[in-house]
Structure formats: C-alpha cells, structure tokens
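A lone chain, given as structure tokens: the form predicted on its own.
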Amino acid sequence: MLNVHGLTVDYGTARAVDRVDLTVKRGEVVCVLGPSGSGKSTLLRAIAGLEQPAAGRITWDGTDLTALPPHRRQFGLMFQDHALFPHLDVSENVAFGLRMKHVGATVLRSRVAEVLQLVNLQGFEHRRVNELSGGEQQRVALARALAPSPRLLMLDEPLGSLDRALRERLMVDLHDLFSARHITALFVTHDHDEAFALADRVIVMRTGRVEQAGEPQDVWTRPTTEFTARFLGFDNIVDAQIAVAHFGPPVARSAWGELPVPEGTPAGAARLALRPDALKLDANGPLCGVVESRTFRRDHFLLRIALSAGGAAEVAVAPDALPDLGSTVRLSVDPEGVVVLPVLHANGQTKS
C-alpha cells in the first residue's frame, strides 16, 4: 500500500503541493482531479521520485521511499504526450523497462507479447511507433508502463491529447483493464468524467491542497466545498436562509424563491449548489424566468433563465423540450440536486 504523509514540494518561494496525505490500496484506483496549477501533476512526479520534496514521508508497505530513486521504486510511469522513441518499434518501446532490468531474452519476448496483448495490439510489434495512431500510441505507453510489472501505476493525464470520441473508448478499455487485472493505480487528470469514469476514490485538489476526497459518486452528489461544486459543474450557487417547520420538510428561502432542501438539512444560512439537471421545465413550478440564451451540448440544451424573482439560473433540458429564446417558463426543483454547502467568513473560515 503506498502511503503519503504530508507531502511538501516547493518551488523557490512557491508552494506546489503543501502536506498533502494520501493512501492507495493494493487493487484500488486512486484519481487526483483539479484544474491547471492545482498542483496534481507535481504531486505525480514527486510520489515517482522526479521531485524533491520539502517536507513530507513516501512509503510502501511501511517501507520509506522518499530518498529513493526513481528507478528503484518499482512503479510505472505513464506521461500524457507518450514520451516514446520514435526511433524504435513498438516491440522495442515496449521491452524498454524490461530491458533496463536485465531481464532475459525468453521472458522479456514473452512478457512484450503478453502486454501487447493486454492492450490490444498484438501483431504491432514491429510497427514504428510514428506510424500509429493517437489511440495506438496511448496503449503502446500504457503496455511500456505495465511491461515490467510495476507495484503502482502511475498516470499524468494519460488520455488529454486525444480527441473526445477516443478517450471515451479508451476510458471503458481502461477500466476493463485495471479491474480484470486488479492493478493498483494513481493517475491524475482535470477531466472529472475520466475520474468518476476510472477512479474507485477520486481526491480534489486545489493551490497545492486535498479539497475533498471519496468515493466518485460521494464527491460527486455530496461536494463539501463551493470550489469543489463549482468544478464539477454545479454553477447554480444562491445564498439562502433555511427554516425548519414543525411539519413538513425544511425550506429554503433565497433570492429565487423558495427552493426544497434535503430532509434533514439544519436551519441557518446557507449557501446551496444546484445541478442543471436538478431544475426542470414544469408549467406548475414555482420558479418563473425568461430564456435568455440556448448553447447546445451534445445531448442537451443548457438554457440561462433570468429569473423573475432576481438571478439567473442555467437548466439543461432535453432538445425536444427547448423553449423559444426569449418565452416565459416555469421551473420546478429536485431536491435531491440541491447540495447545501457551508458559509464561510469573510477570512474564508467556515461560519459555525
């Protein structure tokens, strides 16, 4: 098991990662997510040995890590551009790793044969790697990582240079891969459906620090922070008073009306985090707005409402539902879309 223990790394003055804590179990699938400069990639590199930290403990199974070389770590290394040799074969890209071992002629044919399977490139051996795919690239330095049977799996944004239609693919093939296989990985990405894709615990990171971590659907139906919600999409955030009655479940007052609130939800101020999905076109509901704007996305609309009662809120809806730009409409509301997030003080402290 590979365990971190407030893991520091700085850059001159600048802190990348600050005392960061995390454990990956042997089988488990680990993603740390976050956008640009949130310090995840550094936190990669520092776990494989490719930065020094300043403060902080690696171990496996007890065993420290932190002063250890790269290469004597036993982890595979996967970088989002690939990083392979295009003067090489794909054979030989892939026996690198096994070669830098002194491994045996026999075994290392064998276990370039077995990987190259694994990934669905068998009869590639010989192929110049300039000669494949983006795809085929990807599962050429995914077969180099596994090659030497690494304790950990790690990935930098192993799918962020394909185009959307492959990733998805390449999403399900990994998954298939690391569960039938029950390989132990952390990888790290900015795309929140390759982590809830891939991930059994997904860890939010945010200026160097663990935002929030758990299980993907936990992260995902329960964000703890308003940066959290915001990065995952959840753009409808209003201020709001909730009242408990003696009957009935709570209420929450804002500036949009009122708006239904989990069962057990405390009374107090509040700040609350809507899914798009959680507002939906009703003729009966008690939100009334204008539509202000329309963009496509795929599979749905996302419509801005400007609300009638202050605010504007954004709804998807299904194309063979879409109001006209600019009609009335009503809204109604899930409450189980709507996540009640904590008031912070104005130094940015939670409000007890």
Contents of the next structure:
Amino acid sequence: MLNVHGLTVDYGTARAVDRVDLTVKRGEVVCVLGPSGSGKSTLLRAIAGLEQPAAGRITWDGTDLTALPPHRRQFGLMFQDHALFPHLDVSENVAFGLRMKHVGATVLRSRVAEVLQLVNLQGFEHRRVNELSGGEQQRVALARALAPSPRLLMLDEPLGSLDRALRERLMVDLHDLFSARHITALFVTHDHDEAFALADRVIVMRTGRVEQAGEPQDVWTRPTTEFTARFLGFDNIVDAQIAVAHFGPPVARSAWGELPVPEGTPAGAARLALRPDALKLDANGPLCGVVESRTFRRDHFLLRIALSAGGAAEVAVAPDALPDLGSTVRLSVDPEGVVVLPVLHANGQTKS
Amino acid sequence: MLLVLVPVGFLGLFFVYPVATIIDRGLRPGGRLDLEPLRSVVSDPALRHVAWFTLWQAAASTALTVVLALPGAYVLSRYRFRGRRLVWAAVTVPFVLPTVVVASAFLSMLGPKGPLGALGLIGTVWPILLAHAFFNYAVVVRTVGGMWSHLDPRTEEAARVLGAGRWRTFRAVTLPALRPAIAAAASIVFLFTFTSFGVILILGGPRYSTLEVEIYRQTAELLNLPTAAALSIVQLAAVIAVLMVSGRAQRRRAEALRLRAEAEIVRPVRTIGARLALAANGAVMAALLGFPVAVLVERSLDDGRGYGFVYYRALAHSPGNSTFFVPPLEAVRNSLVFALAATAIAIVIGGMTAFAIARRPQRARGWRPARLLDTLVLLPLGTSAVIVGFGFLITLDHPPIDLRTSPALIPIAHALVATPFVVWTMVPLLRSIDPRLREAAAMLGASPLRVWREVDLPIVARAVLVAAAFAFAISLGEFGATVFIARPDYPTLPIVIYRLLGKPGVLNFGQAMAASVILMVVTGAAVFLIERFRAGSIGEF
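I've shown you the form predicted on its own. Could you give me the structure of the form predicted together with its partner chain?
Below: every chain and molecule of the assembly, starting with the one above.
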C-alpha cells in the first residue's frame, strides 16, 4: 500500500505540491484529477523519486521510500508523450526494465511476448519506435512500464496526446487491463471522463492541494467546492438563501428566482451548482428568459439564456427542439441536479 | 567530478601552462617585468607591416570567399538535381585537406611549370587569397546554405506578390534573413585566415608573412625567443578580439526565423536561368576546388618523360645526402600512428568535456568548474596551432615535464587542436537528448551509471564516430604545431612535404606532389566516413 503523508514539493520559490496526503491500496486504481498547473504531474514525479520533496513522507507497506532513488523504488511510470528510447526497437524498449532486473534470456523473451500480446502489439517486436503511430507508441510505453511488474504503476496523462476516438477505445482497454491484472495504479489526468471511467477513487487537485477526494460517483454527484463543481462542468452557479417549510420540500431563493433543492438541505445561505442537465425547456417551468446565443456541440446545442430575473443560464437542448435566437423560453429545474455548495466566508473557512 | 578534473588537468598542463609561459617570457624576459621586447615588436616597422598584412589578407580572403561561395550556397540549397548530395560532400573535402597539401596544389598549378604559370601569380598575394577561398568555400556554403535551404520561401513569394522584382526581393527579404548566417560564416573564415600558417609559409615566399609565420621564423630561423613570445602576445590579443566579435555574430545567428523542412523548399531545375546559374557555379567549383587538386595529381604522376609512379617509388627510399633520417614513406606510418593516438586522446578528453558540459544541471549549484571547462576547451581553437607548438617547445623540454625526446608530444598537440571539434560535435547532440529518457530508464530500474551506458552512450555513438573521423583528419594534416616539435627521426607527412618543397630539384618537387596526393587520399577517406555517418543521422533523433 502506498502512503503519502504531508508531501510538499517546491520549484524554486513556487510551491507545486502542498501538504498532500494520499493512499493507494493494493489493487486499487486512483486518479489525480486537476487542470494543468495544479501540481498533479509534480506529485507523481515526487512519488516516483524524480523530484526531491521539501517535506513529507512516502512509504510503501510501512517502509519509508522518501530518500530512495527512483531506480530502487520498483515503481513503474508511463510518461506523457511516452519517452520511448529512440535507439531501441519495440521489443528492446519493453525488455529494458527486465534487463535491469537481470532476468534470464528465456524468461525475458517470453515476458516481452506476453506483455506485447497484452497490449495487442504482437508482431511489432522489431519495429523502430519512431515509425509507430501515436496509439502504438502509447501501447509500447504501457508495455514497457508493465513488463518488470512494478508494485505500483503510475501513468502521467496516459491518453493525453491521442485523438478522441482512439482515446475512448484505449480507455476501455486500460480499464479491462487494470481489473483483469489487479494492477495497483495511480494516474493523473485533466480529463474527468477518463478519471471517472478508470478510477476506483478520484482525488481532485487545485494549486498543489487536494480539493476533494472520494469515489467517482460521489465526487460527480456531490462536488463539495465551487472549484470542483466548475471543473466537472457545472456551469450554472448561483447564490441562494435556503428556506425550510413545514410542509413540502425546502426552497432556495436565488437571483434567478425560486429553485427547488434536494430534501434535507439545511436552511441558511448557500451557493447552488446546477448540473448541465438540471435545467430543461419546459413551457410550464418557473424560470423565464430570452435565448441569447446558440452553440452547436456535436450531439446537442448549448443555449445561453438571459433570465428575466437577472443573470444568465446555460442549457443543453436537443437539435430538434431548438428555439430561435431572441425567443422567450421557460425553464424547469430538476432538484436532483442541484448541488448545494458550502458558502465561503470572508475568513476563508467554510461553513457546512 | 572526474569528468571535469581530467580535462581541466589535461588542458591546464598542455595548454594553459605553455601559453602562460609564453606570456611570462614575453612580459618578463629577464625574470622581471620588462616591456621592452613588446614595445620593440609593436614599434618595429617590419613587424607592423606583418601585422597589417595579417589583417588585410584575412579581410580580403574573407571577402573573396563570400563572393565566390554565396551563389554556390544558393544553387546547392535551392535546386534539386542529380548528384546534389555528392557535390555537397565534395565541396567539404577541401576544408579538411591539410594546409600543406593545398599549398602544394596551388604551387603546382601556379608555379612556373604549372598550367597557369604564365599568369605569373607566384610571388603575388593571389595564391594566398585563392588558397584561402579554396579552404573556406565549404564554410560559407554549409553555414549559409544550411540556413538558406530552410528559409520559408513564402516570405519571398509574398514579396513578389506585393510587386517586388527578383533582385529587390533578394535585397529586401532574403538577404536580411541570411545576414546572421553570412556574418557567422564570414567571422569563422576571418578567424581561420587570420591564423593561417601553412599556406602563407609555403605560398607567401619571402615577401608575405603573417604574425603566425613570423613567430615561427623568429623561433626556428632566428632563434629569437623573446621576440617570438612578444609576437605571440600580440597574436593572442588579436585572436581573442576576433573570437569575441565572431562569438557575437554566431549568437545572433540563433535569431528566431520561420524555418521549413528542406524537402518543401528545394525545387527541380526548370528554367534556363536556373540552368545557367547551376552551370556557372559548377564552373566556379571546378576551377577553384577541382582544378588545383587535378593538377596536383597530374604533377605527381608526370616525371617529365611520361606518366608513372617514379615519385611515389622514390618516397620509399632515403636519399643518401638528405636531411631525412628516414625514408619519406615512413612518415605515412608515423602520421597514421600519431593520428590514431591523437584521436584517442581527443575523444577521451573531448568526450569527457562534452558530457560534463552537457550534463551541467540547469538550476543546481556547483556548475562553475564545468563552465570554466566550457571556455577553456574552446581556447586552443582560437589560439592557433603555432602558439600551441611554440608553447610546447619552450615549456615541455625541461623538468618538471621533459617530453622533448618523447614522440608523445605530437599526438598531444594534435589532440589539443582537435578537442574543440570533438566537443562541438557531441555537445549539441547530448543536449538534445530528452531528459525524460533518462528518467524513464531510472524508473525501469537503471542506476545513474547504467542510465549513462544505456541511454546517453548509444545515442551519441554516431556523433563520437563523426568526431573521431574529424579528429583523425585534423591530426593527419596538422602542420602549425607539429613543425615546432617534430623530431627529424619521427617526421609526419605534412612535415616531409614541407621539407621536400623547400629543397631544389625536380625529384624533390615531384616527391612533394606524390606525398601530398597520399595525404589527400588518406584524409579524403576520413571525410568520406564523416559524410556517411552524418548522412545516416539526419532526422534520426
């Protein structure tokens, strides 16, 4: 089990990673999710031993690794953009880690064949890595990291440089691989689809700190901060005052008008985050506004609606139900799509 | 740390110590500060004349080279035609030819019995200028042509569309973009011709002498060491000034330009104008680069009664009344042995230096020794071989280091001259290695030493071969330093050629031609290998 406690990494005077705690249990897949510059790659490099932490401890099954050089940690790291050895062919790249472990020639050959099969690259043994496509290079990098059977596999934006279709296919492959081989993995990405598809647990990072941690389902349905909510695509955020009635569900009075909130929401000041699908065009809905812009988004249109009560909301609609620009529409709100965020007070403390 | 200490020790002992001794001799001839020799050197009209000639012949050679080579750079970088790669390689050969060979070739071509003897150019400054252009044609073609073949042609097309004529476009768009490359090439050519030695010693006759030649004459012929030392100080100061100016020109070369892949730019020869340009430049290359070499070969075979190998056979025998202790052909063996040893030393010292420089951490402390090395290793290139040789002569011939009788002195001097080339070949490649490759190797369980062996070394292996071939060619042709320290019983081939040229008689001259051809062939083979390896490495990493 990997245990990271209070890990802090400085780049010159800038603090890239700030007192991060994190555990990865055996067989668990953990994802560090965050925008670029959030320190997630640095965190990974520090765990790998490629960056010297300013403070904190890294342990594996209780043994302190903090001072151990990277080549003795028995961790694997798959680099962003792969970092394949250009002077070696595919099988030599994959065999590299096994050679470092002084594995015998026969075992080495069969292990190389095994992992190449695992990533569907049989027959590529003697190809030069520069001749491979992006997806093939990605598979070689994965095979190379897997071959020496590292106790922890780390992946830095594993699908980052690939095009969309390929990414989605490889995401499924990676998921199957992780579960079939009981691989203990820690990976970083800025793409929440990737994180939710692959991870048993998600850690959201912001400017070097852990913003929120939990199971993908929980993080998705209940972001605890505005940063996480916005990062996950909750674009409609509005201040509100929650009132609890004796009968019926609680109601939020917001700049947009009255909004329903989930049962059990406590009374008081709050900030509401609405999932993109929480707002729907509905002729009998309580909210009213004018269509300001329409943007085509592959399988839907994104409308920006100037609400008559003030403020603007973004709503996704199907292309067949598209209202005209400048037309007045009414909207209804699904209370299950509304998340109540704690309000940040002036002293920086959150109140739940 | 060892990476830094060994090269610093080597350069300190064999470069800094001798040069410091020269300066000491020049400034304190009697053991205490005495500026008299320096003052007399500076105020002596004859020596002033030498300094002036050094300067203006370098300027004139540079101008001539640029004017002749610029059109060549254009056709070689912009047109696609059969044999383009071959021509590109062929124009490089003169650059590595030994100075002595080039001087012999021009002597054979322009001398009284040569095909162009009627022009009466021997005794004028023209053979010197032409020989310098012969040498440095490749510098301009490679530096400027390398840039030209990657310039985005669309800026020129834009100018044409906006109404500029051909010539106007060249002056307003192309030339400004090329100016840094031209300045860099010109400053390199100036540096080389400013410190030119062999060419002027042989072609200059009694009339023309540069500072380098004068240092040699004061030492070897007049045995006037204080004057030689004082002259060396003047030369050192001048060279450092030239180096600084050229260094600035080179840095400007790194200016941001939109560069394109070469394949998008070269175009086939279609118009009549293009054909004419190609033909004219082909003629210049043939006349300037090909003809002297052809005459050299012809003269080495023509014994007056017909063609044969008379002169080559004569090289195998030691003439009874000669100053040679050994048959000239033995010098071939000496040259090869020295070149192998010099290459080995240059690769070890230059390789360690290159690794130390390239591995310098970007932000960590403790890089000062490596930085010092950075500067130190480039100095021998700038200082001129004559100063290296002169320094060896006056320092290493008595305790604490007495290498006077040791033939090891020659490969060490050659290695000193070749080391900067080795470093320059390897450092850019080492710096271009993606640091993540080393990290990837470490993550796969490779210790730091293993990372070096598995990642750095294989990737630079090819550059090491190129550097070795370069060092080998430099050592084979090295003349300026060798002429001070070569012992009569261990002559190198360039020394033998020089001595043969200095003696009267058809046989001696013919033998000089034959020996020059042998030297040219051996050096040419080394250059051929360079081109082979270099061609294979393009776009590889």
